[in-house]
Structures are given as C-alpha cells and as structure tokens.
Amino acid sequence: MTDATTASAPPQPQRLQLLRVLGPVHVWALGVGIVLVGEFMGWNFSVAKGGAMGSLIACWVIGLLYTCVAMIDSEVTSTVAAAGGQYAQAKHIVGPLMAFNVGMYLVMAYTMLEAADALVVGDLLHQVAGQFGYAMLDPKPFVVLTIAVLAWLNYRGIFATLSINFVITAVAFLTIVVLFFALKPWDPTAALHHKELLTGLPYGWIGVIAAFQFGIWYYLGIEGTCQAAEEVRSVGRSLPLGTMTGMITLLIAASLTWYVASGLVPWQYLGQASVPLFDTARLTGSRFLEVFLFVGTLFSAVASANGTITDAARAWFSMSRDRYMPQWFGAVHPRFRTPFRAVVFLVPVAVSFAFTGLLDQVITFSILSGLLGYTFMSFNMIKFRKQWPLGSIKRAYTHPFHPVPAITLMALCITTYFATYLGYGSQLLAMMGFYIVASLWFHFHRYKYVRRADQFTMPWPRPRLSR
C-alpha cells in the first residue's frame, strides 16, 4: 500500500535555476561597466562642493572606502554564493528585517543609477543634435529606447549581456587613456594648465568633506559584482579576481579623469557640466578626440545602464524567490534562464525616475541607497567573522587586515552621511523616512509570507554565539 501511494504521488517539479556561465572577465565587465560612467559624468559635482583639489582628495579617500567594500564583498560573497549579493549575505548572517532593507537599498540604488545613465544618453544626444541644428530634439524617446533595448538584452541572457558589456566598457576605458596621452602631460608646453587652474580649497576643508558625497560617483556600483554570484562558474576565483581588478581599473580611470579635466576646464564650470570629459575633449580643438570621447561617454552610460538592469533585477528576483516580495517575480525563464519578470517589472520604474530630468537628485538618491548598503557591510563583516571564525567554514577567499577594513568603512560612511547632509539634508531625511516606512510595511504585512527555513541554503554549522 505504501508502494502504491508512493507510485501515485505526482513528481515534484524541478526548480529552474540561473545558469552558471560567467567568468572573471564577465565579473569585471559587470562591476566596471556599471561604474565607469561615473568617470564621464557625476564625479565633477564634487568639484562644485570642494574645488578641483577637494575633488581629488575625495577621489582618493572614497577610493579607500570602496577598496574596503571590494575586500569585504570578495570574502563574504565568495562564501555566500547566491544571487542578490549583499541581500543574500544579510539573510544568512543578520536576519529577515535587515535582509529586506538591504534588498531595497540594492534595488533602489541600481534602478536610480539606471535612470541617471539613461538621462546622460538622452542629454548627450540632445547636445550633439544641437550642434547640427536640431536643438529641439527631445531626449525622452532616447531615454526610453535605451532602457527598453537593454532590458530586452537582459531578458535574453546574462552571458551575451555581459560579453557585450565587456567590449563597450573596454572601449570607454580606452577613450580616457587616449585622451590622457593625447594631452601630453609630460610636456610642460602642452595643453594642460594645472598651474593656472588649480586654486587650492575655495571652501576650505568643510568643502572637501562635502565633496565626499559625489566622490562616491567615481566608484558607485563596483559592489554589484556580487549580484551575479549564483551565475559565476568558479566563485572563489572569479569573483575576487573580477572585483579587485575592477577596483584597480577604476582607481586608474578616476585619477586620469580628474587630471585631464582639471587641467583644461576651470573648476567653476567643471562643477556644473553634465558631460565633463566630453566637454574636455571639445576644448582640445581635436575633432578626433571630440568624436572619440562622445563614443566613450555614450558607451559608458549604456554599459552602466546595462549592468544596473542586471543587478537590480537579481536583487528583486532574490527577494521575491524568498517571498519578501510577491513570489510571482521570482520566476526563471524556462529557455533563457533569466529572472525575466523582475527585469520587465523594473523598466517603468527606471523610466519614471529618468523622466524627472533631475540628474543630481537622481544621483543623490542612488548614492544614499548605496551608502546605506555599505554601512550594513561594515558590521556584517564583523558579525560574520564572530559567528563563523576562520576554520569553521570553507572560505574561497579571505581578506587580510580584519577588522581594519570594516572599521575604516564605517568611519568613512559616517563622514559621507555628514557630507550629504550639508548639501542634500532634506533628501537624506526623506530617504531615511522611506526606508523606515518600508520596514514597517514588511514587519506588519509581508513578513508572514516569508518561510525562514527555506532561505538558508548554505551548509554551515550553527553560528558561534557572541559572548
């Protein structure tokens, strides 16, 4: 009778999984592809806050912040190899409420960064059209077209998506290098005029601190490499290698960007420009450099939008798969093995933010959401090492100098909150209010749908209790 009952029971359907097809090159393309647009626009708003020298200090200090982020992420995510990155870390190490908030930070940061990228594409095409007598060209159709085409690409598969991202990101990075060497920085008689244009710190050290907010734009999104951890072939090798080489690439690109722009463009104008590297190329008088930097700016914005769609969709998909959001969004496409519903759902959200046209506001909300996620990472790393010390579980990568990176990250995050408050205090309070309301919604309404036992996918021993 038991055999008959067993035979008549319907077989359980196999759960569709995301495909493990990515290598270190794709991880690099995802991380650098998202961020490199920050070298072409957005970073220069830090010049308006602290002057050109203040922007350089912010570039290097925030570079230290993101180096800590990359080190921490490389260890924890190569151990918690699941889609959702920091969200997956939070649900395993801290708990459901923190996981929900981290997931929301990720979705909002990447979706608003996607909107900013689309705005740059539209604005750049509008500027170029104006040079040919089409000043009335509406940039909004290009905003929608950019998001729609890239969403379709993500819908079809991550391997092709990130392979394309690698090519266009590499070309965009090459344009920065070419511009640097074309200006002959070793020749004192060449076009660069740092001696005349650098004016110290026009607003003092408080201006330098205020510049930290937009200094984040040099690197914002490198942590996105973790979102595709479930689709990487060899997580222990590919994720740390792709993330750390990506961070090195960005440090080089940020330094070269500041050097060429501050040597040609007065800081008063540089702090307001929407596409500063393109404007720098125009000031050289070289038609080749102007066209080449137009291509680089366009490619960097497209690559960033492409990567943010990838990351935002995987964060939303992971939350939905665990019932933190409606489970319907947690579906995997039966043919392409992509989180297709999450990809499509976030398209109108990004378009609505882009249609505001407020680039600095969209950037600010993206920065604030990312900053909240980095704050979580600092104490998450300390808790992770306390609950599962070295030797208690297998780690594919172990970052050195613990707990110095976590403490440094926390201190720099606090400083950057203060910097943001100086210029965008109301936006900071509004964002905090939004996440508090979202947390209350999750606690009183959504938490009852979460199956906690189904969330924990790592074969770890019980955590060591803190003493």
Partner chain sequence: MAKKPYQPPVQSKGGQIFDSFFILALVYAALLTPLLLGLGASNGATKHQTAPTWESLHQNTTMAQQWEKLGYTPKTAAPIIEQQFDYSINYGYLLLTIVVIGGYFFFMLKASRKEYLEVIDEKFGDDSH
Given for the second form:
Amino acid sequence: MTDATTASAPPQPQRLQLLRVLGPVHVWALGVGIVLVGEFMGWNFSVAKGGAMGSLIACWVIGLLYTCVAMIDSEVTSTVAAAGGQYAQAKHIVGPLMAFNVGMYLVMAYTMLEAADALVVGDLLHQVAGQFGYAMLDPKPFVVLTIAVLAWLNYRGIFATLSINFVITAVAFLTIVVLFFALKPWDPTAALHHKELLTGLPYGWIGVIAAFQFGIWYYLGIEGTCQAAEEVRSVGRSLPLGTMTGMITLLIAASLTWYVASGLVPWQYLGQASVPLFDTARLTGSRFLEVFLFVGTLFSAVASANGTITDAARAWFSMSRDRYMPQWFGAVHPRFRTPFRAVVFLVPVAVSFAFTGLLDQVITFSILSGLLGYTFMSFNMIKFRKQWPLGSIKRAYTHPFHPVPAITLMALCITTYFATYLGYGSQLLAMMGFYIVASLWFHFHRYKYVRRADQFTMPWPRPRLSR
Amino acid sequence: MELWKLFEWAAWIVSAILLLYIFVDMIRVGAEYDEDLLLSSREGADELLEAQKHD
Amino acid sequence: MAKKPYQPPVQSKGGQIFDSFFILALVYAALLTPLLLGLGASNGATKHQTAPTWESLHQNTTMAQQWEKLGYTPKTAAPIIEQQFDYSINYGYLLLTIVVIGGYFFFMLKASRKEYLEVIDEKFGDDSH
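Follow the form predicted on its own with the form predicted together with its partner chain, if you could.
Shown next: the complete complex, the earlier chain at its head.
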C-alpha cells in the first residue's frame, strides 16, 4: 500500500488505543441493553396513534426494517471496525459531510435517549414514593444520580461497564418472560382479556402507518453495537453474532410485551401510559409481579442509559479524532483507556436535555435521528457493494439477498417519515432544520480543520467510482 | 417522610462526589500527560491489521 | 502524481470551545422552535361530554373494570379516551416536508461526493488522466 501521508508523518512509537477486551456477550449487552427499555416505555405511544392492532402490525413491520438494518450493519461493520460505527462507515463509503451528519445522528439519538432513560428512573422512584405515602419526592437528584453513576462507570472502563450491563439487561428481559408466563398464555381467557379489549383499527389503515413512528421504539438502538467495534476481540465474528442474537431477543421481547399489555390494559390508557409494563403488572393483582416489573423497568432504564453513554461518547470521540469536532475531545485516558473527555462533555448535555421538560420533543428528536441513520444505511450498502464488489476486500460476514434488504429498508424509511409527518409534522421540520444548518456549518466552516487523506484509515484498495 | 428527604440529599451528594471525581481526574490527566500522547489513538486499523496478519 | 496533501490550519482553544457550544445552541434551538411557534403534537380537538359514563365512552364491562382497577372513574378517564389524532393531510405542508427532506439529502450527497473524491485522490493519488 503506497501512502503519501503516513510517509510524511512517521508513526509514533507509543500510542494510546481503546482497550480491545469485549466478547459477543458484551455486544449483546450493549445492543439489547440500550433498546430493552423501549418495551417498558415508549412503544405504547404507537397504540395511541393506531390502536392496539395497529401497534402490533407496526411492531412486525418495523421489526423487518431492523432486521434489514442488522444484516446490513453486520456486513459493513465486519470490515469497518472503528469506534465511530456508522460514522466511520459513512466516512469510508459516502463522504465526509455524510459522515458528519451520521455522527450527529448518533450523538443526538443516544444522548437524548439517555436523558429520557434518566427521566424514567426519576419518575418511577417518584411513583413508588407516592405509593408509600410521600408524593413530594423530587425526581431531579435521581435523574442526575443515574447519569453520574453511569458516566463514572463509563469513565473507568468499558469492560466492567458492559459486564454490569449484561447482568441488568438479562434480569430486565427475564421480568418480561416471567410476566408472560404468569399470565397463563396457554389458557388465553384465564387472566387475559384480548377478546373484550381488542377493538378494530380506530383510525383505519392510516393509523397503522402513523403507528410506525413509535414502532421504532421497540428496537431503537440495536445498531449501536457497532460503536464497540474498536474494543471487541475478533470483531468479524463477535459483532454479527452479538447483533443478530440481540435482534432475535428484541423480536421476542416486543411480541411478548404487546401480548400481555394488550390483553390487560384498555388501549386508550395504554396509548398514553408512561410505564405500561409496570401498569400491566399492577392489573394482574399480584404484589410479586408488581415489584418484579418495577425492578425490570428500573434496570432496563439504567441499562439503556449506560449503553447510550458508551455509544454517544464513542461517536463524539471518533468525530473529534478526525477533527470533525474539536480535537481536544479525541483523547484516550492513559490508564482506563476510555474516550474520557467525550464521556465528561456529554454529562451536562444529557442532564440539560433531561431538565428541559420537553420529553416528547426529546424522544421525537431521538427517533428521527435514528431514522435518518437508517436511511443512510440503505444507500450506503448499495454503494459499498458497488465500490468494493465481493472478493475485492475481506468481509468476515456477507449478508444474503443483496440488494433486497437495502431497498426494503429504504421503502420502510420513507413510510416512517410519512408516519412522523402524521401528527408530528412540525417537529419533523424543526429537526430537519437543525441538520441542514449543521451541514452548512460543517461544509463551509468546520471541514477546513480536517486532514483529507487521513480520514480514510481502512486498508482497502481504491474504490471503483464512476466519474 | 424524613427518610425520603434523606434519600434526595444522599442522591445529590453521591452525584456530586462522582462527577467531581471524574472532573478532577480529567484535569489531572490533562496536566500530567503529554497532549500528543493523549491524542495519539488512531482509528481501528493497526491492531486489526495485526490480527489479520496472524489469521 | 499525487498533489501536495492539504494542510489544515490549527484551531485555537477559543475556536474549539466556540464550535462545541455552537452545535449545542443549535440543538436547543431545534428543540424549542416547535414550542415557540406553538406547534406541539397536532392532536385534534376533543369533544367534551358533561356527564360521561362508561357506556357513553364506548367502554364495555371488561374495559370499565380495568379502568377502575387503574384508579379511574368515567370522569377522569374521559379526557384520555376522547383525545384524538387528526390525520387529515395538508398537501401543501406535506409537499414542503418532502422538499425539505429531499433537498437535505440531495445537497448532502452532492457535497459529500465532492469532498470524498478529494479524499480518495489524496489517499490513492490523482487518477483523472
């Protein structure tokens, strides 16, 4: 490989890198950990938009969208193994401005999700204190505490962070499974009332499409597994394995959640509940299930906040390392080997998002940033196969049926934009405004600080480009 | 009632300690180590390349 | 022949701080704009009943029973049940949304491509004969 720039800047003898210590279990814990909270809160807003049946259809259609995402991501990431995940993919395959935008999608989607998770912890404790007769509990210190503890964990090292995440995520998943079996699904009329509670589609089929927007919550964040790429041992095997098993876990969890909730809770209540699975447990009349689901909700929110700190910090770190953002943030801690400055910087940002009191704006911003990222993945995949056909570089994993997943993904993304337009049109425009202004800022101002050829770090041959 | 107030205060204090710790550590590391070393990480490639050579 | 590699200027400390805060300010602006314009989630008008009962709210016995277990009466449940989304499509607004999203991707891909070719040429040598 001839390389003009490395010749002029000899490699330094001593280099700090992120620690490569993670296995497939951690990848699963990072991916599922971020997402699982979506089953405990958030998915049910899709019930408000399209009714309970509409939500189920959304759950499966969006499940298909995410299966495409996981397939595409596994192939690209098994070759572009960098902490930026999709950001590094965009940089190598589409171009710098796209990469800047993808990096911003990641930071925004994750930091805002982190704020929402911390708010859930605060609210839940507030509710419990209320049940014990103290209705005045201030959720704020617990919101800050959640973020502070997790930031501290992330600062101190990735291995312990994600090992803990594995345990709490597994417990949270178990609570859903236990709730499902406690309701005797083999005897559908014993404890559940689907027959009486399920109504037709309250808004018809347009409501089903509108429900796609919050159907995203069943899975949002599973693609975050890629951010750990720089810290995973044998990336080519672990990442696809962790991501795919994560996706299967989520499909199961989403279906179980819908089944128990829709069989116990009237849909209008479900559509606006802040902690739907906990409410479902309350309706069973079992004290044990109530406590268990409280623990599940709490753990899932903590696991999610934890994973989002990990991911947002890595995205911010990678962008800074390339000077897309101030390079000061691109530092690695000499002992803990974590992107420590990025972790610290995002703490006040997340706290301030949590304290704005704009929870639905924050959630919508998070969903839309995710959606923009999926749109990117669809054409990214097509470009990837075109610029480096099979056989031209080593791929540890090749997904089947190309280009069907990419095209399906694109079609589903367009439908979901329309779903967001239905009911949340003004938020959609405000957030597009943000990305447009940020893009102009990057293209005309920020990009001048970026070294050109240095961004391309993969040992690949020249891409096949038609000029 | 008092107990819940105590929890609130404990949460504030623990948060403050943890945040102070990471903040102070960050400043200290910045002062103690050479900035070029801290910024010396390079994207993915090198360790991965090593691994591939051994495949 | 490879061109001379592009040498970026070094950014000052102040510039680095300013750039970080600029992006943050932009995010808050995007979060607050819909609120300032008074455009929350567009929920349609709710029709209010003066003395709602479970029957008048179209809830069957099982539904009513579950509502009551959750601690609601017909009066407190009515605002939740009667809340409705308005999915009538304003075509002008829809068109604007399509143009904005389409325009965004169009501009971004065009600019990215230009920057990408520069990167590739510097990395692999200029190949435009």
